[in-house]
Structure formats: structure tokens, C-alpha cells
Amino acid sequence: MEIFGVPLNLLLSQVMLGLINGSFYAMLSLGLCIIFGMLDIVNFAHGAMYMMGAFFTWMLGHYLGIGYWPSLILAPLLVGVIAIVIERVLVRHLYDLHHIYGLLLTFGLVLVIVGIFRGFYSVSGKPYPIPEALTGVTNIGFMYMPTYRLWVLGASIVVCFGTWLLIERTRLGATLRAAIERPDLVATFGINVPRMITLTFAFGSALAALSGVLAAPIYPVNPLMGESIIVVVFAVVVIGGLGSIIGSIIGGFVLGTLEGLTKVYYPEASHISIFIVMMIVLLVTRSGIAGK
């Protein structure tokens, strides 16, 4: 069976591969959306947090012999601690200023962080092995998919929608949203608003680091890996709607799938398809698909 001249099996295979890429787009755009939507900071250093998550995973294994599964927790925690220091020392002074100051600060942080890792490890990729439990392939009916990539897809779905439930459907999430909108009022209930803001910044950065941990066995770990994906993630956030968590999640998966399908029908346009969609969305609505 063919659809527009392309065999159905090939089409479905590209959809699955697109969903894998979309899982990284969704997780990264989710963390970026949380930081922008909650703190009103354009965090250009988000890609550097993703890179550090992957690098810390490699370093934990290479220097300390710590495997993949503990690194799923340890690497995001390490990046989260670094994010806490960054927020308390630098970012918190910019909340009342124009967005451009946050953008310039975080862009400077990217240069510093990437420069440090390039100085120690150059730009050559560091290979990271797939954990033994996730090696091999799995028959999903229409293709054989590497088991590890299926794990990445499933884990990202759980993390993304678990985060959405936490922020949109729990008392903690409601308190956080209230602390951002009316910090003076929330503080009267004895809630430490600055601490909540710091932990929110750390949580969004830890999500980027978790994406890096998941990416380490797939892509070569190198200091520039965050730069190649962060521009696409910004486009996903704009398309989904600035500040819209569910828009960022759905947008990441849908646009990853679109990118995969474009590789079938018009490969030359696969790298710009997301930006074409972004231009169309912005022409129709300035707030994105699910923005307010």
C-alpha cells in the first residue's frame, strides 16, 4: 500500500523516527516554557543545560564508573544545583527588567559554559554506550525499532505529561502559579516565594539535563550539541504558544513527526520545515497554537 507514492511501511517508519526527535523537542521546550512562562526569563542557556546533562552522564561513567540508570537522577540533580547558583547569583536581578537583559545574560552564560567544556574536551564527540537492558531491537509490527529509542519515546511522554499534571492539576502547581502572578499576596500565607522561583528555574534546567541524559547514547556527547537543537526548540515553544505547557509538549511531538515526514517527501526542506510552520502560525496568530 502506498500513500502519495510512498510505501506505508516507510511512511510509518519515518513517523516513528520523527516522534523520537519530537520527544527531545517536547522535553526541552517544556523546560524552556516553564522558565519563561513562570519566571518571564528567555533562557538562552537551556541548550547548555542539555549539553551538561549529557556530559555529566559521560563523566559519571568515564571517571567514576557510575552507570546509566543512576545518571538519570544524578546528572539532572547536578545541573539543577548549578541552575540554583546561576539563578541566585545572576538571574534573580533581572526579573523586573526587559526580556532582552535575560536573553543577553543567558547568551553570555552559553559562551562561558561551552567555552569551559571545549577547553577541557575539545569538540570531538564522546561515545556513550546504550545500557545493556535496552540494547537490541523490538518488532513493532511495521518495522524493527531500536529498543533504546522506544524507551526514550516512552520516558519522554511520561515525564512531559507528568510535569503538566504537576503544574496544572495539583495544589503545588497552583501555589507556584499564584506566587508568580501575586508574590506579595502569596507571601502573606508564609510561603517563601523567592525559594519557589529558584526551584522552578532549577526544575526547568533539570528537565533539559534529563533530555541530555536520554540523548547521550544516541548522539555524540560534545560541547556544541546544545547549540544545534536549541534554535529548533525556541521555534517549537513559539509555535506551541509562549507560556503554554501543553502547547509545548504537543508541539514538540507534532513538529518532530512533521520533520520526519518531510524527509520522505522533500528531504531538502526537512531542516527548515519547523521554521516554515512557525512563520505560518505567527502570521495567523501571534500567541501560537495554545498561547494566551
Given for the second form:
Amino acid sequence: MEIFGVPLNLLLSQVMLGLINGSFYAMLSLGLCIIFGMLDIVNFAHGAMYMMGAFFTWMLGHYLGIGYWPSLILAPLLVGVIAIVIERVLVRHLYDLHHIYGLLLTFGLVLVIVGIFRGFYSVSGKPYPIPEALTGVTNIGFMYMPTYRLWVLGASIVVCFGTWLLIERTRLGATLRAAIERPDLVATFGINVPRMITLTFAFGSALAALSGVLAAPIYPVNPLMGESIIVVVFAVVVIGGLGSIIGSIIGGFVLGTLEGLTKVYYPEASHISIFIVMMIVLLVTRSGIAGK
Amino acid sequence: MILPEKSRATLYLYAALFLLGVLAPFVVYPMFVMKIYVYGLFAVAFNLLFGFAGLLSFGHGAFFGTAAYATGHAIKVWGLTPDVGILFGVLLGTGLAGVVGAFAIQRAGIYFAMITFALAEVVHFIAMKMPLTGGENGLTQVRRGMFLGVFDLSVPLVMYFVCFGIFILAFLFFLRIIHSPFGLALRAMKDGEDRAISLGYSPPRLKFQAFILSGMLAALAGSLKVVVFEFASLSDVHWMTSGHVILMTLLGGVGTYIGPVFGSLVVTFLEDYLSFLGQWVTIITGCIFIVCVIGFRRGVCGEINVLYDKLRRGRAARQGDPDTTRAEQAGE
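To complete the pair, please output the form predicted together with the partner chain; the form predicted on its own was given just before.
Starting with the chain above, the whole complex follows.
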């Protein structure tokens, strides 16, 4: 069976690959969205957090012999701690200022973080093996899919949905949302809002680091990997708006799929397909689809 | 420009700087000074948009780099003279700024910054794939040739004064924009968009025009860059270039006139004299960035302005000078 001259199974396999990319876009824009909601800054260093997650995974394995599964917890924890330090020492000075300064500060952070990793490891990619339990391929009915990629897709759906549940359906999430609306009022209920802000920044950054760990075995681990993905995530966020969590998740998956489809029909344009969608959306609307 | 004494002081300052510019090539390595002009002009262009219209562009490297490639290609491959080459580069860069600007002004604030960043990445991607940019190798060995048929740019001093002249003309053009009714409308819009609308201005149009003018000056800087350094490379369209120009402006003083040029001087100095550090320079640049954002948002020239005003206020209060005190009140 063919669709527009392309065999169905080729089409489906590209859609699946697109969904994998979409998993990363979704997780990263979700973190960006949570941080923006609470701190009112767009974290330019989000890509650097993702890169650090992948790099710490590689370093834990390379220097300490710690495998993939412990790294899945350890790397995000490490990045979370770094994020707490960054928030307490630097970012907190900016809350009373226009949010453009947050973007500028975190851009400076990118230069520092990427510079450190480039200084020590240059720009060549570091290979990271796929964990043994997830090697090989799995038959998913219409095609054979590398098991590791299936795991990435599954893990990302669980993480995204879990985060959504946490924020929209739990008491903690309700407090968080209340603190976004009226920090002053929430503080009078005896809740430590500044600590909540710090932990939100750490959580969002850890989420980026977790995507970095998931990415380590399939994308080359190098200091510039964060910047090349964050620019796409920015486009996703411009399309979906930073105001809605579910919007950023769906936006990430849909646009990743679209990128995969472009690869089938017009490979040259696949790298810029998401940017073209962004331009079309900008022309058609005046505020993000699911945004404010 | 309200205070006569202040404008006189400014005039003296510009005269001194001009003299410094004339003498500089006999004291310092001319290439170094020209680099300050090229990136200074680029930062002035960025400042026109950020400092006076309040729009933060994270993609100005796209216009700078595109113009550099276009001028370089026109001179090297088509054999055009540098003056026509620069004109071609500026045209192309301005056209690109028109396209990017039309999309970017659809959103405000951080979204504006993200859109410009994303579109600049598209330009970078295209530059990487297009054969005529030379890909990773860049466009090298662009010969300077004769400027306007009279000036032989292969002579270093001639090149220097042509570069200096273009820089001054462009800077005067910038001052003209800022002091025109258009420039005042821009600042009114930056301070209060709603108020500007109620006065009959159209912010989208003002933003678009400012974007194009800023892109045009950035393109001129890019064209000048390829003539001076005889090469254009992928790093000219890279986001790092866009970031550098933000840093220069921030460091020198956002919304000041000459500040961005000063920022260019500092950053160029750091890059040239710390180049032995290699990759580690990026970390230093990043640290300066962070320090500027957290504790030094007025920049060097902004701080000097504040200091100058404070001194004047003290003196005016002592003398009871009615002229200045009235102007002060109007200014506050």
C-alpha cells in the first residue's frame, strides 16, 4: 500500500522516528514551560541542562563505571543540584526585572557551561552504548523498531503525563498553580514560596537532564548538542505558547511527527520544517495556539 | 539635547574621539581598530532596536553574516568593486531583515527574541548547505580592490580611513534616526505602547521600520567586515555572533549613543589579547555577560551618564540655576 507514492511501512517508520524526536521536544518544552510559569523567565540554559544530563551519564560511565540505569536517576539529580545553586546565586536577582533580563542572564550561563565542556572535551561526539536490556529490535506489528527507541517513546510519554498529573491533579500542583497566580497570597498560608520557586527551577532542569540521559545512547554526546535542540524547542514553544503544559507536550509530539513526515517527502527541508510551521502559525495567528 | 551645557560636552567628547580615531592607526595596529569599528557599528545597529525600540533580537548575526557572504561573493566571484559589493550586501541583508522582521513583530518580548533566534538558525542552516558560502571552509581570499575608483584598499592606511569614514557616516545616520520624529515615536512606543497608540502611532509599523533600519546597519557592518578581513565564515551567521553583539551593547550601555562602540572595544580587546586561552575565552565572555545582567545593567556609558547628571544636579542645586533645574524636573 502506498500513500502519495511512498510505501506505507516506510511512512510509518518515519512517523515513529519523528515521534522519538518529538519525545525530546515535548519533554524539553514541558520543562521550559514549567520554569516560565513559576519564575517568569525563559531559560536559555535549558539546552545546556539537557547537554549536561547526557554528559554526566557519559562521565559516570566513563570515569566511575556507573551504568545507564543508575545514571537515569543520578544525572538529573546532579543537574538539579547545579540548578539550585544557579537559581540561588544568580537567577533570584532578576525576579523584579523585565523577563528579557532572565533570557540574557541564562544566555550568559550557556556560554559559561558550554565553554567549560568545550574546554575539557572539545566538540567531538562521545559514544555511549545502549543498555543491554534494550538492545535489538522489537516487532510492533507493522514494523521492526529498535527497542531502545521504543523505550524512549514510552518513558517520555510516562514522564510527560506524570508531570501533567502532578501539576493539574495533586495538592502540590494546586499549590504550585496558586503560587503562580498569587505568590503573596500563597505565602500568607505559610508556604515558603521562594523555596518553591527554587525547587521548580531544579525540577524543570532535572527534566531536561533526564531527556539528556535518554538521548545519550542515540545522539552523539557533545557540548553543542543542547543548543542545536533548544532552537527547535523555542520554535515549538512559539507555536504552542508557554502558557499551557498540555499544549507544550502535544505540540512537541505533533511537531516531531511532522518533522519525520517531511523527511519522507522532502528530506532537505526536514531540518527546517518546524521553523516553517512556526512562520505559518505566526502569519495566521497573533497569539500562540494554546497560549494565553 | 535639552541641556545646552550637556550637548556642548557631548560635542567635545565626539571631537576628542574623532581625533583619537585619526591618530589611532599610527599608534595601534590598524586591523585591531577596524575590528572595533566593524563590531561597534554592528552593536550600534543592535542598540537602535534594543535600546530605542525595546526589541531584543537574538538573530542579528543573520543580517551581518548574510551581508558579509553577499559582499564577499559579489567581489570575489562577480569581480565587482568593493563599493558596489557593499551596496549589494546591504541590500540583501536589509531584505532579509524585512522578512525576519515581518514575522518577529507578530509577537512581543521573549517570543520576539525566540523567533529571531529560530529564524537566524534557519539562515545559518541554509548558509551551511549552500555551496557558494564555502560551507565549513568559509569564503576566503576576497580581494579588497579599488573603492569608488580612487581609493586603493590594499594599502592598509587607505583601508583604515575608508573604514573610519563609513563608520562615522553610519553613526551620524544612526544619530539622525534617533533624533528624528520617527526616533522620538520609537522611544514613546518603548515607554508606553498603549500611550503611543492613543497618540495615533502604529506600533507594528514603527517596530517593522526600526527592525529594517537596524538590520540595514547590521548588514553594512557585515559588508564592511568582509572587505576589511577579506573573508566570511559560518561563524558570522552563528548565534554566537548574535550573542556577542548583545554583550557589547550591554557592556557599553543599552540606549546610550556611543556605548556599544565602547563595548566593542572591550570585547575585541579581550578576544585579541586573550586569544591564547582558546576556548576558555567563551567562559570569560559568559561571566561578563552574567555580571552585566545582574549588577551592571546601565553599562559603562550609562553609568557615566548617571554620574554626570548627579554632578550637574549637585552644582545646579548649589547655584540655583533655574535653567537646569527646570530641565531636570522636566526630565524626571
